[in-house]
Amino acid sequence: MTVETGTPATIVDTIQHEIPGIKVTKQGERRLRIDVARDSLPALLELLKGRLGFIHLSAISCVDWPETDEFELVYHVWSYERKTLASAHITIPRNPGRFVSVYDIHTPAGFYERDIHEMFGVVFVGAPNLRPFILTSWGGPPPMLKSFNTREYVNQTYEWVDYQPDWLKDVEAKGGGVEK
């Protein structure tokens, strides 16, 4: 692997050079922020890991934007040799809400997707695995989503029960307990 050495001045006209239409901000000393077309991400992480070292995907987070109609997806790459961040931000339309998988770039990516998948309903075309691993027997809609309103939900799928253990009756007999 060759990794092309320079500060993050050059990282960005590499960047720039290779990959046209995008957006690069230096955020700190050691970060960058790239606004790319969803079209170029994929390219962008393989220029990003194979020529300049940004080899760990250190997370994928998702934002719902329910004004745009669109989730925002933010490809977090660190480079140990660089100690620098790199973050790709992409938008996606929320219907359908699919994108395509990196796990052929990043194997930790499957982790992330089947989290973003589990929590905000994004589907990522290629992706090992979606099943739920957190919300497992969750009947609902899913729960990250701005729109998600979770006494709403509550409401709809519980029934309130008057919580009185022996052990609180106890605690409120001796002057204690939750004041009403």
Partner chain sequence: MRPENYRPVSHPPSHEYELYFGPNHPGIEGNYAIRVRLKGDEVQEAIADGGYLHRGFEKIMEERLWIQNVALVPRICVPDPVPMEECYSRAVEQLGGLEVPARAQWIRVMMLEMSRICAHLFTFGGNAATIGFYTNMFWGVSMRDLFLDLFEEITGARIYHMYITPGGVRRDLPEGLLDRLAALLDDLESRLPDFEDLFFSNTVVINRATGTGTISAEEALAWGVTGPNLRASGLPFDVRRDDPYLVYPELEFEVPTMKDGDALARMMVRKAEVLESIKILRQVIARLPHIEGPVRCPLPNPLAWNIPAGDTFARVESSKGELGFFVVSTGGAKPWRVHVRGPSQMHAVQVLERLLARGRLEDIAQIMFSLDACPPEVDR
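Would you mind generating the form predicted together with its partner chain now that we have the form predicted on its own?
All you get below is the one chain by itself.
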């Protein structure tokens, strides 16, 4: 692996040179924000990993944007040599909610993609394992979607403690009560 040394400025140059139409913003000392078209993302991750030393996939985050009917996927990659975290943002349409897996580039993606699949219902084509992990007893929709209302679900599914049951009110009306 050849690693080109340099400041974030040269990272920016390299990326912009290789992948046209990409927007790189420097956010803070060790943070880069990259907005990229979704089709270029695997190429970008390859480039970052192979040529610039961003070998550690820190996380993949998914954000649900119901207004634009899109999911935003954010790939956080960290370079141990350059001490920089690059966050690549892409958006995918909520329907059909499919994207390619990057497991072959970064092994940790296996877990995150499985997690996102479970919580948001995004399907990653080529992911090694999208079996349910956390929600094996769950029958409802992917819970992290904004359209899923957890309060409503809780009210339907579980019963609250009734601190003032009817029979107690009757007893209290007669002057009794629960012994304190």
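Positions refer to the first chain, counted from 1. Definition used throughout: the rigid core is the maximal C-alpha set that superposes within 1.5 Å between two forms. The structure presented is a predicted model; accordingly, all values stated were derived computationally and were not measured.
Core-aligned CA deviation for P165 between the two forms: 2 Å or greater. Once the rigid core is overlaid between the two forms, R151 counts among the residues whose Cα shifts by 2 Å or more.
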